[in-house]
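One chain follows as structure tokens, the form predicted alone.
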Amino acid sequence: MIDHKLNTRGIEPQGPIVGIDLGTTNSLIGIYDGGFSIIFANSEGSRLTPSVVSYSEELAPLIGHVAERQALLYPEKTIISVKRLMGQRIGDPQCAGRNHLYGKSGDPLKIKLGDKLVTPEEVSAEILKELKSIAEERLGVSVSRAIITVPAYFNDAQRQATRRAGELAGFCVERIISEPTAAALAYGLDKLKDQSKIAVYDFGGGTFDLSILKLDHGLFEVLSTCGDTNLGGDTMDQALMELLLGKLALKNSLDLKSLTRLHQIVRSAKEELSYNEEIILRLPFLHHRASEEVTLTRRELEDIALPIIERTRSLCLRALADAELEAQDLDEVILVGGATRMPVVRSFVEQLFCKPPNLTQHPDEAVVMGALLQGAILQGNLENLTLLDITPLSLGIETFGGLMNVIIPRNTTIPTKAGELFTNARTDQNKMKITLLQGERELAKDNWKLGELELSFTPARKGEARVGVQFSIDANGILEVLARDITSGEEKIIELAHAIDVSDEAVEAMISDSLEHAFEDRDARLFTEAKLQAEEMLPAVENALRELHSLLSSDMQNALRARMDDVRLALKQEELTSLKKGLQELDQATQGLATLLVEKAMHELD
């Protein structure tokens, strides 16, 4: 198998290993030292580094709070919210809308800024790099081991992307870890001896999750996650900001300037209506107008935010239903993400729990405390926790007739490893082309395909070939297979970076749509694994009638004759219960003929 330390260009694994909370709007790093959680404050004295950064010309990119001040001068220079362009592709629904995108519909995207054109990888190595050079300052020696955090529905692409930013910003990355899984073990830390039952609500710049996890003395074991990846506190922005150019009968008339100064004033509107009922917004020169000040009350924010954050309610319980719990059963419910501050965020998971929020973690912290925490645990500093995470769709392989075999189930513990034996469809057949599949529905085309490998193997006749396929998902939710001939001991390995490429939106809508189609699927599949015993069981019948012709009387031969015909219309007609009783009265009727196929065999022998 590859050993995934060997993807780190080079960098050597030592020193200390911090923790990273890589965010949309916010990003934070620390370190467990001496039996304390550290948060490193940046240059300007706080703990949080905004995610934007601003290129020029000539100069090194501007990160931080010094390029949210160039985006005001500089907005076609300046990227924000980076995070949601990880892993997707130009066309992809988290694009639309964005400015800079450059390339042709289904390519890796890139953002052209100024004069430059960099991967969303290469602009989140730069917050990265800062937040290392952070580090660095504060500890006084060299940094060079991470764990960074990723929403716990980023997909297999996604999350190699993020792996591959911190490469590029010179991190040997030791873990990807899901935020919602980071929380929990920063709320875990004084608890070790406790057993519970957590739900960690997060609700971040971009993306929001709801995972559910059991702590046992130490131990934390993901029971499940659901979440929708294109769901977050910039929704929420790009809402007030409609509202507010509607007020002042601006829509679709600023410029990037006057927008991106805009964003900014929502941006601050929104957390100053957490703690006022109302304020006033001072509007400077937008589009050529003059000053202007607008009011806006909690109320306002609150009608525009509450179907967004209504939106959360079908994941968080789907997220209970595969735990197999209900609210009343969870004790406490944890709030992440600067989101959560809103009092009617906190009103919505009251009332949908059945109990107020925890909010003894500070939302924006919560999960770098835990990132550097699983950095302690790797190094030994802390020996009474374990961190066990989830996969959070199924995986698998197309079989013969269209079907997804599933290898390692949705919410399987991971690291995990899996595997089955599969053999040939045909006589002679020397090779074998497997493709491998994520996803809940049944058959193998309303899946997503994440890549295929072929693999040539001894020729056997039908059913007699054996190929081994282990899949194996690693402690950062990275996938690897391997297909092998048991015979000849031939083997391949995919490793799958860019292992999904659809979009965020599709992530979350793989559940849904395997609820939704759940009875037409299950009919889809029984009908296949019937059809193919059709065209098995056929073929074999009319060999058998050649064969016993005059050892069978009339009335037999035109009975099962008559039987093969019902099964042929079901066939035709696709009708699964017609098909189900054909076979089955086809099967009886021919209970007798492998009997005379033997004793004529035995005759001519004789």
Ligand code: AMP
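Numbering follows the first chain given and starts at 1. We call the rigid core whatever largest set of C-alpha positions still superposes within 1.5 Å between the two forms. Just so we're clear, the structure is a prediction, and the values are computed from it rather than from any experiment. Compared with the form predicted in complex with the ligand:
With the core held fixed, L128 shows a CA shift below 2 Å between these two forms. Relative to the superposed core, P307 undergoes a Cα shift smaller than 2 Å between these two forms.
In the core-superposed comparison between these two forms, the C-alpha atom of L395 has shifted by at least 2 angstroms.
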Contents of the next structure:
Amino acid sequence: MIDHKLNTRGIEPQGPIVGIDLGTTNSLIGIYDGGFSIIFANSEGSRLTPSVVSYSEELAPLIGHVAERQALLYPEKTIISVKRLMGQRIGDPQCAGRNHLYGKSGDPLKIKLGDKLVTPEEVSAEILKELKSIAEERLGVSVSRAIITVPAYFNDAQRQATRRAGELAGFCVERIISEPTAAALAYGLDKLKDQSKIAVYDFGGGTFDLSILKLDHGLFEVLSTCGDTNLGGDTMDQALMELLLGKLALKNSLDLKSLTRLHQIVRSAKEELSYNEEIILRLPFLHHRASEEVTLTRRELEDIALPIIERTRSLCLRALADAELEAQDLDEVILVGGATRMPVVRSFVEQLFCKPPNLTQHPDEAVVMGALLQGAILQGNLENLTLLDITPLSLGIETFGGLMNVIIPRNTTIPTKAGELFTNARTDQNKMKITLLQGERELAKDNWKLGELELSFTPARKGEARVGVQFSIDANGILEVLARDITSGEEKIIELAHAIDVSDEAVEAMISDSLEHAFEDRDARLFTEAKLQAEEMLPAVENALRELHSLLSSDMQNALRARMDDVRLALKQEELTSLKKGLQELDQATQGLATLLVEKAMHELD
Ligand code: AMP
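Return one more block: the form predicted in complex with the ligand, after the form predicted alone shown previously.
Let us now look at the entire complex, which starts with that chain.
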């Protein structure tokens, strides 16, 4: 989702636009200048600044490597992975297992760090301020415009929280862009003349995203995207910690300080095992114990990591299915995020997509590269490149029998416009209630209701009124629904802000529900459709029987009544197979009735 705003003071700021990857584990800042993409190194000479903030009573907060060191001494004043808490409320799934959280269930959360009570936005703003000062020091000018990246599945609250963090840090946030899209932008720049389809497999510290994009002569189009906000290198660290605590018989006995220390050791061990087959972990004086050494092999790590990596498989397959592609149709699979350095992740991706992943992008830097290139595009320094966004869930209206009628399917590129014609279910009906829905389920009641509008139209016989319903979504994700009576021209319009910004968990839940209930949903839809057909046919046949009474033999009349009884029984028993069979037989039995009716009418005219 791309959006744009003036800064908090309402001023359109001047100056260069920096690109920022505000990561769960590490953050980066860079700029496109004079034809070069530059990522700035911090005062420790590293382009990665750990997304860690440590508060103290007297001093300004410490950020980055220095805060990471403080985490060992003052874990109660130090916070890691704050990105997971952005836009969350107390009790949300992302809060599970987190220390320091403060507030009543359902409240926007606060974090208690030492004697400070801060919001996730304020913590993120500290990281952003640090990045800002790194860029200003390197550039020698003040920097106030930024593009910030977020995971593709960040919902509106999380994006707004990120924007607020940027503003608190003194930035005008020019755009919030999706991380995989940014990575693809970085990747696609040197392939401008090609038409290609690529998958971005983004496995970072806290989140996993798989996006499928089409690159066509400088136009980037996201075909589909699927992800999990709670899956990444941190998940592996957690599993590895448990293995170690088990090995050392230390379960439940470590205090926060020792746990923090162990977490850092475990994380570096995991990272080292990407390059070594075996390492020795030195565990210094944990929980009043003597210093210990434990050997850890890549094999052991992979045994733990593989089930976690496997969880990305169904998400990848879903994204491929949504894009209507097979793995073989992809030209490239690119890897983004620190966890993709693991050999086991690379071979998993190779096996899943039937081709070796493209490693030309630096897994830590592709996202910030894309962000700074987007900055260059906005400033007019790079031409012929556009980014498009997609609808995460289908949009439609409720139609006869309580069914979902999809107007804009999931994963449609925005901006987009689509419409359909509807008619009246009853004679002399003069109003139509249009219920706007979002979701992937077949029955309206299982989807989310976005809103409702009522349109009056010229009364007409059943099936004769014509009401056009048009959905359009603009580049900012605003959905406008227009309903028009084609006869009178009367129309109603309703506008819904951010119809494409749906919470990531909600999208995931909706999709997994739709998969889980796929068969029963399909049967429910088929039954409703057959029921509607039966409700049309039964009165029509009754009517024909009355009209043709004198022309039909009693055998024929009895046969027709028997077929109608079969249909009624199947309806009563809600039996789809017998209903379909009954309708088919009734249809065959009534062949010829229409001709007889026409002949009778002609005869009456004579
Ligand atoms: P990101 O969110 O993209 O910065 O990725 C951070 C995650 O990548 C953390 O879980 C890191 O431990 C992990 N990571 C970084 N380097 C490596 C490596 N060499 N091998 C395995 N995991 C790594």
